[in-house]
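Only one chain is given next, in structure tokens, and it is the form predicted on its own.
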Amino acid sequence: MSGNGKGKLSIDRIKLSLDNQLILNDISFDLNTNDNTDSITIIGRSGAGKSALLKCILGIYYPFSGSIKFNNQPILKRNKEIFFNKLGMVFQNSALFDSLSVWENVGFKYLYGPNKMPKKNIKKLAEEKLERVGLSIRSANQFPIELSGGMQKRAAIARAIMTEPKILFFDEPTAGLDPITARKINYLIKDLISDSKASALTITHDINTVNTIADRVFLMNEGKFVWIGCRKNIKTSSNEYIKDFLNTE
């Protein structure tokens, strides 16, 4: 899918090289095109090029050729303020800082970023966040060494949506949770979409989060996009990559 510009997110035939090893060869795609809530999930094998294609969008790394645009503005200089102000991100082990509260690290962004307010007008609206990803308000004044995995991830996903961010990146949001934890958290995933109006991008090795929260479906090999559809039809297609894929789930 040729990133055209009209999306919220376009990447447009990025290529990667990391010790001379090309990751990333020709990628392009859309997120969220003509104003309509979008959720992507990119899947595919360790080392296929999903994390990279991540930090590409994030400005870690830098593509040799290709451009990556928010709103039709390239994001990787002077326009990268903006386009992080407009994202909220889940890490994969839920990166919450130890030696702050919930609460604190649910607000960090407004305790530590340009944009700050009175800190008892950050509190409550942590809490709100923290009530809406099913956390209690006791929990706020908790450390993160005294949350379970579930409730960190939790606790990380409401960080994320603290700023009613335009975009979410989720980098396996399940991974090292048990199945009942995990099948919980896709589901809040799915219901943070769809009521805040949010595209999603999500790195997964899960197929139950591909199935409860994707829109569409990429499925990287070797740096390249080898298969795209819907959701609805990873079961039925005939492409090698995705039997093979799970087959190995």
Ligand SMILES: Nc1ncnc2c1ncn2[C@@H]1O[C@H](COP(=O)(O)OP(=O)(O)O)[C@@H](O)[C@H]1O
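Swap state to the form predicted in complex with the named molecule from the form predicted on its own:
Single chain only below; no partners, no other molecules.
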């Protein structure tokens, strides 16, 4: 798996515009997704284009130039299947399906996706995942609306790890949570990615998330990376944007 370009998600000089506005301007980076696990966090102000970048990778927005490749190939057809089979994603506002119960949300990919299994097994597996993220089995039969924000986030994480993905995307996993819950979620994510040996791409504007889970940090401003470095170097950096970011926290 670990040959050249194998097991790698490569974003190469992508530019995206939406409604005639340049949202992403020349973004490049690689995420290792082989045994050599990687944890990137992208930080930046709200509106910088962080979520838009994730949506480009998911194939929801289309950049007008540059390329996004997985295993050295565009994420299309068979390669798209392979990529999405290895991917788990947690959306900013959890994005749980409100017409389905919590366990059906967690097991959704097996219930309706390409890889089916008997319903009983799915429910059992979903309950295991719910326990793994710290939710009680009782919540399995509740509906998302009945859960608190932190519990919804946990359920969304359970849904993302249901298929034991090797690549995890988190879009602002601690946004809108109180500091204590946010801390717990940060540690949960840290444990999950080290337990499952998965690579993570996390978007955040929470410096605690960066300190807990990042290897490398990219700071985005107005659709460009304006600082790239290791987590350790953040505090000592003299970069204007970094100082600004640390100050506003």
